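What follows is a single chain, given as structure tokens, in the form predicted alone.
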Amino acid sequence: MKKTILTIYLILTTLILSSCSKKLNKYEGSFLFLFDTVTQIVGYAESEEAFREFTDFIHDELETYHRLYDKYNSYEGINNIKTINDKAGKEPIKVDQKIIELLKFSIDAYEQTGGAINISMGSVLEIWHDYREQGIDDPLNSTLPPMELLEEANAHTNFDSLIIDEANSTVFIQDSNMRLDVGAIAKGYATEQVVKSAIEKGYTDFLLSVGGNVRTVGGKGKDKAPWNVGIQNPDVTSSQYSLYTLALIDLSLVSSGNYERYYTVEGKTYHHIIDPNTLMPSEYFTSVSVICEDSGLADVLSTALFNMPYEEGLELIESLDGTEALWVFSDASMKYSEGFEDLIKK
């Protein structure tokens, strides 16, 4: 059963967290596969059974979003992003409201970032994906996609071709060659929606990490102390795993970098974050991290900042209340927004 992949263990100390002397134990759990990554949960509960109920709830909620936002796989009885893409140029598809809300959020993200985030670039990203996979499987014969092929696909990335009919709960891609790719948004957006559902259900004081997209709710321990969350060093050869450890309460941390999905062509690495302006992997930074409350917004901004010059990204961050960022350049130098230092663990 799917729950068998869940691992739970009791952290050594037992904490007294209420005036009525109820003992809440600190637990950690994890499961695989959803959004093609590892999900980790840290929280407090009166028993292992209570914590398992919580993690089951998180798993099931996250699985719903995973299936709806999947562009690679079909699921019986579900119309998802893959269904919409498969029916491009053919017919409108009736979808769950969760898909419509994601698409509306994505359109807002496109406008907010000046086009640095564009989910209609699926055709371009599919080309890069195929060449990257071929290069990983056969590195001696790895090649770059021809620019003319990328430009041809880029001619089919117009948001005007995406028709959302909220009254009838349908989505239709008019351009038969256009494809949606929500990879830069879906994981963070889904994380935030799951957290909102958990809070509505009464869960408090936990940390949820979906493939490194971290969302903290409340604090930890009797004193509701901040959660300690590290920012990964993009230099994977370094003995220093984290660049900074942040102290977070009710905040999200999301990073985008060139160190996860990449391949090599003639000695040069090419990662998976594609600049909409050049149609090539962005070369401004090695990683960008964003901290704000909303995990969906943090996911959007981390990728958008990765695709724009530092000065432009800083201006965007400074225009947003409660939002901070860290930029890491190729020479390992770093810059951060004005309020970033206040979040560093003292």
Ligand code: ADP
Contents of the next structure:
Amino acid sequence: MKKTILTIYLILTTLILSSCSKKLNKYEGSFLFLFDTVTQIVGYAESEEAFREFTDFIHDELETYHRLYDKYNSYEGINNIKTINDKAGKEPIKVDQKIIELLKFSIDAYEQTGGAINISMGSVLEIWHDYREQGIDDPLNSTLPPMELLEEANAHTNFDSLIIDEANSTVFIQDSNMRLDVGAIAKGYATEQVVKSAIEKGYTDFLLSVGGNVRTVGGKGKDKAPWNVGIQNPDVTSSQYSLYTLALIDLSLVSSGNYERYYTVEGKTYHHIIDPNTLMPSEYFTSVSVICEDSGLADVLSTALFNMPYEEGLELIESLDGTEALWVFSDASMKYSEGFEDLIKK
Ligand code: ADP
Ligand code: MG
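For comparison with the form predicted alone, kindly provide the form predicted in complex with ligand ADP.
Below, the chain from earlier opens the complete complex, with every other chain and molecule after it.
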């Protein structure tokens, strides 16, 4: 499909600002399909045309990452995560440096979080994915994956089997039963890389949200005011949509929650973040949000904190400079890290 069909722009002017030399308008744009979600961009430009140029740039960059990090679809002339998985136990695959960087970042994430986030858990996550999809299609006959099956898959989640040959730019999964799943990291990591190249190109003062993975750059308007970003209430039945509104400059906000993707078995819901220790959906919280500059790190940490007890997560967050978090427990009570309150909009 051509990009013009795939890309749906909703451009609206909401505000006109004047500065000494040039007049800047505020614009919003959005497009669908990349990372299976909605991307939204808010920024300032001299004209709709100039803003369009900016959103085209963001779109094209994001699309490149989307294709490389896709584990479900193949694209002509591109070796991506799906190709690597398809060739597990068979042969090394030549890949773009952007894949090697993501994999290295993911291995660091595994180590930094004590294994709470593990991209080599693809075989376990695939089983949950299949049972979830079946349960959504046919709710009356939904079932849980047998623990035996999960444990069998879990025997094939060892990073030692992932061979990254940087000199030859190849990746090889030695274990034919191991699969990669970069779903917990790729969106945030790609967002961060795209933002970095936009900054390099000279773009400034914008907000990029890839399916709720929010990255702010600079501030709003003439006086560079902070961007106001809400933290979604995990209780989707509540009339209160946001728990807090944060005021962010050069920061990312990423949340992981049990309300995003789930299915129901005998009246109980099972969501999509799997605790590597129990191989079951993690039950510590209904949502965890992380705020820090790097949107890749925020994506890693929100998923990882979701998988660990509050005390352990707090210790991890407090050990990292410039990183804050909000934990929401199933009884709707909340706890947050030391500097979180300073980020709440006054
Ligand atoms: P989302 O992408 O839905 O906003 P997350 O960033 O928390 O939320 O990522 C969830 C996805 O990460 C799951 O759909 C699955 O593909 C993957 N995943 C689930 N549990 C783990 C885990 N323990 N380690 C690594 N990846 C995981
Ligand atoms: Mg994540």
